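In structure tokens, the next block holds one chain alone, the form predicted alone.
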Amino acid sequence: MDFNLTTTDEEENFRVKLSAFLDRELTPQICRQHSMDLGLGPEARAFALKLGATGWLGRGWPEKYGGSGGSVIDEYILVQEFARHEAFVPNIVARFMCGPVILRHGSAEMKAAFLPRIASGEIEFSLGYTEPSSGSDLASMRMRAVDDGDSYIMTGQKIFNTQSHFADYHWLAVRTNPDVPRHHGISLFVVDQRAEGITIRPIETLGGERTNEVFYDSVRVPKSRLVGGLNKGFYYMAEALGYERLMLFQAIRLVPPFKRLVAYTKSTMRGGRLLCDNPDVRRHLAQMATEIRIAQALEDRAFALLKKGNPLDHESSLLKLFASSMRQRFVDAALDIMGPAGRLEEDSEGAPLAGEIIKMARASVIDTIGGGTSEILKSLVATRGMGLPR
């Protein structure tokens, strides 16, 4: 399972250098300091700056905006190598969701203000999309921004904003025109996450990570922080979500725990024989390996389209739909293989594989919700990918 999509000597050279850097610089502590685990800590912040100094965090971006050139395949190599090392790219929301939209649609002032700092690893963003009453139906959001001269006054609430307690900026979607069809009245803004009038409250989750609800009480945001055109935010969000689904779900991330699980079955006895000799266990492992390969094929197809300059439509939705449900099937099968002991947490004596599988199981619940629920994605694949009627 040694996946590798590099197609040129230059791309392979970048992959080798990046892999060596990660081998040298990553620690278990840094690997856990991300939004879905312990949150951003000082070690991860220092690592982000060190990575930014190499120019690799800005790989694929123009040099004038702090990047180091390259192609979309270089960006793919970046996320794949981090996943291979069981880590996450620093500033991942800023780098792969907000930054690309600013690069394509932001003003010259906004590009100069934010892109170099994203590429250097200096700043992070939190997504401000979901509201208590809107869920996956982003077009139904009700939080308002009212024109007030050179600023907008924003009032309302967002929920499940996972990085807001440590992010520097809020990537905020609000309704700027309530009198037009709902998809046409939403705009995107970059808001200082610690601006006066913002309150952040924690929400603890089953997966063990912290997310947040964020309240705006007449927060003043300069018009220069509007991203792209007024009332075009919904289309920018849709564009970014497609890229998000492609960049955040790497099949290769499951390869290391899969290998550890296989090794566990080769060294653990049950009923007088090794687990690996049990036909049901072998069936589970074969299914896992097959599905990881399928997910990788879907990733490769999507990136091949991007490399040819073709836009993604349903392809990223299909990948996210399959990969997120695959991860849930993976942990279910792993727990079935390990039996009752597999439910022991990481700090419990005798926990198989140091409790990593039950931790993955709890964290996987959000997989089929975040980034677009499976129900929504099935509809997109059916209508856009298969041409079925709505």
Given for the second form:
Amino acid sequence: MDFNLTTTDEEENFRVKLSAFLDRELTPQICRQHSMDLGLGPEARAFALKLGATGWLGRGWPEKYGGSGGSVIDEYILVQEFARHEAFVPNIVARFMCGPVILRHGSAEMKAAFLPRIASGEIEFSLGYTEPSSGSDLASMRMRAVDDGDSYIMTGQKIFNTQSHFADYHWLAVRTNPDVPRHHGISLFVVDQRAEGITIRPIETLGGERTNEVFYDSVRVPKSRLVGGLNKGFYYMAEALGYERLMLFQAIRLVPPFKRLVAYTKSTMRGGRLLCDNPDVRRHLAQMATEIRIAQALEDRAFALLKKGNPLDHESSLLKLFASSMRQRFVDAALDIMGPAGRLEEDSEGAPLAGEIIKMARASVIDTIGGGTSEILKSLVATRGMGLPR
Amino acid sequence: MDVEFSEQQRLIQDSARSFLSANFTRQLVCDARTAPEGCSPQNWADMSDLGWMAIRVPESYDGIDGSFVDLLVLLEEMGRVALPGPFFPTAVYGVEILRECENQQIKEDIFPSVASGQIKLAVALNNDDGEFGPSAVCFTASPGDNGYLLNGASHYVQNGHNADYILCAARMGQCEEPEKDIALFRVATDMPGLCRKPLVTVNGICASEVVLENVHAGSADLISEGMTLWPLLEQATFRSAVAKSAEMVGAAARILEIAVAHAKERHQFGQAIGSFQAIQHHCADMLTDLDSARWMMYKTGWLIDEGRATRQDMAMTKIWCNEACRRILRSGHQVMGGIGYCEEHDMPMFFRYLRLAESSLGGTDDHLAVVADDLLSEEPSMISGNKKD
Ligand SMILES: Cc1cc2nc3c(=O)[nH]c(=O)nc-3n(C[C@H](O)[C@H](O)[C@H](O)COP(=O)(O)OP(=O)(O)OC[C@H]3O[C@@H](n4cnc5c(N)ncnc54)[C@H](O)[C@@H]3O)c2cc1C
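Given the form predicted alone above, produce the structure of the same protein in the form predicted together with the partner chain.
Whole complex next, starting from this chain.
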């Protein structure tokens, strides 16, 4: 058994250099622009290109497509180092959700057209799966693509397409054949997000991030933008969702806020003693630290499997289940520790920890819903993971 | 205990439900969140016309002198619309404290104008950050010209920014034992030396920091002092925690209604999501939590009216409401899926409301500590309930 994922000198060297780069280049402003709420601002775009220029964004991809060699462990390092710095990998949807599917299933033309620009940090994608009446049940989606010679004409509505207001491309799932069983009539396309006929309407969320409704009115999309085989979109979507579940959470992301919380308990008095001397508080803190460590063990194990070349199946669902509910327990405990002061928002006078805990509490509501609800994921773990009857 | 609502309580429930649902839309509640007054003058006037501010004010002071359970019935309705604003600190916490005090003059000054909706109150005993007790009183009083000079800061006063008067507890500095050294003052918020900074909570601007710098209080502003004061303040505070629980139960009841309606309407995989066991179990868990929280809350209210509620009863009520409502909120969000995360939906409004309420008048850990203390002490503190004027 070996939990030491960064085994080679080369990999360790990569981690050290990347970490130094992030220490130097990341600013709070860039981190904010990369978290999903605001979308890419000019500073974040510039940062993405700078990172792209180092070749590190393409680690794990073949050189032929703008990558710089390396393995899945380099991808792991990339994601973990960003999380440790409380930032998100720029253009994360393109790099970790759509890109891998293009790499595996895209035509040579599509790979050449998109992968190098993803690796260079130039472009971002937005996931276009969900429709108002198709959430968990994606196979029921209705948005149509009608064959029209060398292109398709697309009409319909998507909802909760989070990056659409700033992304360059829409990773769009549509029905290309209405006459076959549901799963067999869906295809994936890469559409210019700014194409004529697309209207984007913002949706405000509890967590403060923006997401969108996206309307298509007879949008023409060339057939060259079809991803992989016609009517195979549902399976590619499932694959991309697997990557998404793996990449959505990193336990290490909770470590810096946890450390700040610990410092807060060491400097805040209540009831005539420091919070950290209160047995309830100590117990909460110990539990939180334990759970973060458990999530890290699960993550390491998932990547160890990938490193050996085993594709993940229910493991990524299990990991997402654990990590998402862990973050919710984390905020519950943190709010219990902090009391009313913990409910003060960032823009308030006297908000401890700059309101980060209450913000996380609002944002973590979606953790057990987006990217597959916990109910759906539990069924996946039960059926695919343990062979229980459907 | 009659487990049915009385005629009077049913009336309160019906009129409150129709008035509140007609007047407090989500949009209005959300707008009120960012407006410091929390509740429009018109709404406030309408509510006082309905007699709500007077519900616990004794009859001899132009009040209705309703029972504590009557109040809980009204508060549950208010929770159903996540009612913002100064009602609670004024007509619940403020009034419960004044009911306890013997000072007739103060009652004559304040009660009738509370009952008629003319003035609003806030209460500043401790910092309301979970630290509750005579040793955590945040102000000091020292003798000054014709009265006292008040100093100190309370970091978190519900409705502090809206109040005409703040009921402030202060240490007199005459006795080592905190419990015996406390006085309660009425402080008008337009006094020189009083400074308020509004705070932005997860549920909007509904509290403020209050700083007193040599604020003058006349001897007429001294509401009460002495050995018996702290137990009375504690009594009113624990009763208010039960009242807060009623608001939470109302919000949780609405969440369950919304979730169940959604589970029946929303179809995925060719069937109503409510036909999936995962969803049914969420709903059944929510109802179990809701019923247990609600009937514990009413039972405690009834004990208060009977004069038999212990501190433990009241603390346990808040503990269970905090825990149950937190789970109901989570399950509600799960059943709603993505749509419940959009600010255009009612769920975020209830999220904000409950996340604040669970920390008000004692968080779960604070009340657990109280229960443990009382459980393990030789003589459990029997606070008597409703004190008749
Ligand atoms: C902020 C946000 C960002 C998002 N970003 C994107 C994005 O970028 N791109 C995109 O395409 N989508 C996105 N989504 C959509 C997200 O993936 C869906 O919300 C999610 O898949 C759930 O679908 P739904 O909201 O329609 O809920 P529903 O599917 O209606 O589910 C409602 C409830 O029913 C349960 N349920 C449904 N079916 C079953 C079953 N068979 N068994 C048991 N329980 C069941 C669910 O678990 C849930 O509890 C986003 C959503 C949000 C809120």
